[in-house]
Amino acid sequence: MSGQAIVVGGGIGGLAAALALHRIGWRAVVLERAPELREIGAGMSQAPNAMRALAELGVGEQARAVGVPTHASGNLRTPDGRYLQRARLDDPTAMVAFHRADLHRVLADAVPSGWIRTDREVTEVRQDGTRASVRYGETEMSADVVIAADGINSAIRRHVWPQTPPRFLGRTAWLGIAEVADLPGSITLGPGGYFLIHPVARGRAYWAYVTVADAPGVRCDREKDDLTRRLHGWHDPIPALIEATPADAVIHIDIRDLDPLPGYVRGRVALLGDAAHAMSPDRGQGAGQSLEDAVVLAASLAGESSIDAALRRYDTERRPRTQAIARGARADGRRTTSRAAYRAMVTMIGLTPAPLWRAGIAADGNATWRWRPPALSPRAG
């Protein structure tokens, strides 16, 4: 079965969800409302299972040149430097990080020449049971599947599910990217909050912040020293890496997700990624999550006889497990940013044997990590 889609949203889930297309032999626009293709954001890590994923997709020899392995989940330790638990270097890491920028070029050059289309912001969708169409500006483009990769604020899911507004999780974040080379990368546990660092191409780091906000929207006008002052004490080398990142640079964001849908599916509409399942960071499982959707929803195109079944058989496979990781997330995150639950959680991974703690950050180590992608034949000629 070959057919057309009109993808939404240029991000790595849209991306991801035209190269798997193009690979079972579909055709796709996809429609981005910037003005030019980039990707917002500063640095993630990507799991064994978001791994798989873009191998399955084609890319994933390109995606490991521009990333760069991180022992974070491996190195635990605590505001003085202690550490709780410590990875052995020499040793693999299953995880690896990549500036957000890097990993979106390598989906972008791989998607065919002229699907991609920048400045064109969807604002309705419509369908008539065969065909779907968006609406953007005065152009109407119809196709037998829209696909809405368009975030966490998704104008498709808006049409879709009304009531589906993103929740605020009570957390908050500062980011950015650091001139720091050769650091393994670490996970700092503090009282209310965490400092995540992982390594990233072309000598940087990539840091995080992530603690307890009392309401979405509070700034202020030096977030560079808010921080600092946030953070005072902590060991090296944070202060280096707040430090080192330009004042402007510094972004802060407040923590979100989506309580669950009740499907991903209506008619020829197929939710995918943020749009669907929008989850906070603390399992790093978001783009993750958008790239096993893209192989999944391509594989049921490619497997089923019908479009009507094969997007049933997305929604049966991908709304499960990816709405219990999102309740996982949320669950750590309220974990890991407690103050009440700190010295529990702190003496109990202290306590925690280094043979059993490294199994269980192995790249099969649990069962978010041990997911694999259907097959995705390759493109015919």
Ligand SMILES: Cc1cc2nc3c(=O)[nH]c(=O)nc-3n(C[C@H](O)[C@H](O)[C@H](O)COP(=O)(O)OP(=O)(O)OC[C@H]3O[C@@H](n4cnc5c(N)ncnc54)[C@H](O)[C@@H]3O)c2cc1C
Second form
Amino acid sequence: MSGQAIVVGGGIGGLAAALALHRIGWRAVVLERAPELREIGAGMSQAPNAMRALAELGVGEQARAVGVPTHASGNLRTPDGRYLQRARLDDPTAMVAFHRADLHRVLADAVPSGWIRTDREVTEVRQDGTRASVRYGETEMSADVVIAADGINSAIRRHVWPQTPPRFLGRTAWLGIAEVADLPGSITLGPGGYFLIHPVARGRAYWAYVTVADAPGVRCDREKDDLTRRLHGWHDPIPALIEATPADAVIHIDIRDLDPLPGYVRGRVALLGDAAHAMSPDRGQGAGQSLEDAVVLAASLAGESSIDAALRRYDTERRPRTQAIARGARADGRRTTSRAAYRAMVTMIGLTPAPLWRAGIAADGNATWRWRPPALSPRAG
Ligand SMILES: Cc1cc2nc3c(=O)[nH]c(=O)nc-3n(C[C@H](O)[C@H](O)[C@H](O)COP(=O)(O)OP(=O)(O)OC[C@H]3O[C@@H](n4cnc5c(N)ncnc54)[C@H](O)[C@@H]3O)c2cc1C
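The form predicted in complex with the named molecule, contrasted with the form predicted on its own above:
Next comes the full complex, and the chain you just saw is listed first.
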């Protein structure tokens, strides 16, 4: 079965969807509202499940070439610098860290030329049973399927499920990229917040500090100074990383997610990525799940005898998994930023035998990471 799709949104999820469709012989256009295609933000990591999805999309090698292995899950510390768990640098690690823009570019470069159209903000979606159409500006465009990959504030989701606004989770985060000497990656657990470091290129590191917040949108004029004060006394290289980040490049965001949707498909409209299941970042799975979505959606379209059956299969396969991961991420975030649970958490991690800890972060060490993609038949490269 072949067909045509409109993908709304040119983030990691939308580009992965276009690429997956290309691999099964469908045609697609990606409508992106930004004037230029680019990924905003700092860094991210991808776990083995996501790396397998990238390989199935045909860009596994290209992604590995711009990513850096990170030992963040193996190096757990306390603010005074003590190691609760420690990875050896020659330990194999299953996690790969990226500058967001690098991973985004790998996907964009693999999408057939002419498919991506920027400066197109979709404001409306309609459908009549066998076709779906979108409107941007004065233009209307229709296709067999519309894939909504337009992020956590998805305009398409508001049309499909009007009562599903994102929810503030009582946590906030500062992020940045700093030019520093090579670092191995680590997570420092403090009372009420944690600091994450991933290497993202030679001499460059991504950092993030996640902590609790009473209300969303609380900002100050000097975010970098505020953060420096909050992390005063934390071990090296944390102060140096913040110091090395230009003040105007410190990003401050609130952590939000979506309550579980009753479905990811309505008629010929399918939600994908954050539009369907935006999640707390604490498991590093949001973008990874959008890559999985893309592969499963395309495999369903290639494998089923009708588009409607394929979309049903996509919803049935993806909803339970992504919603369980989102639930877990929400709980992890609450636990790792809880002052009350801090002592017990640190004691428990410190007492876990190192081989047991390492087994949990091996490539097949947990149920989320064990996922394997369905095969897509490669078409023209
Ligand atoms: C602090 C933080 C850390 C994270 N760390 C990780 C991590 O380590 N690993 C991981 O896998 N995930 C991580 N995530 C999650 C990850 O960032 C998201 O899950 C992922 O970027 C979602 O991709 P997406 O393509 O679905 O949505 P988005 O990246 O939001 O892309 C949506 C795109 O749609 C466009 N758009 C929006 N509306 C319209 C419209 N109406 N018309 C046309 N275009 C539109 C936007 O401009 C944008 O380009 C993290 C998230 C946060 C907040």
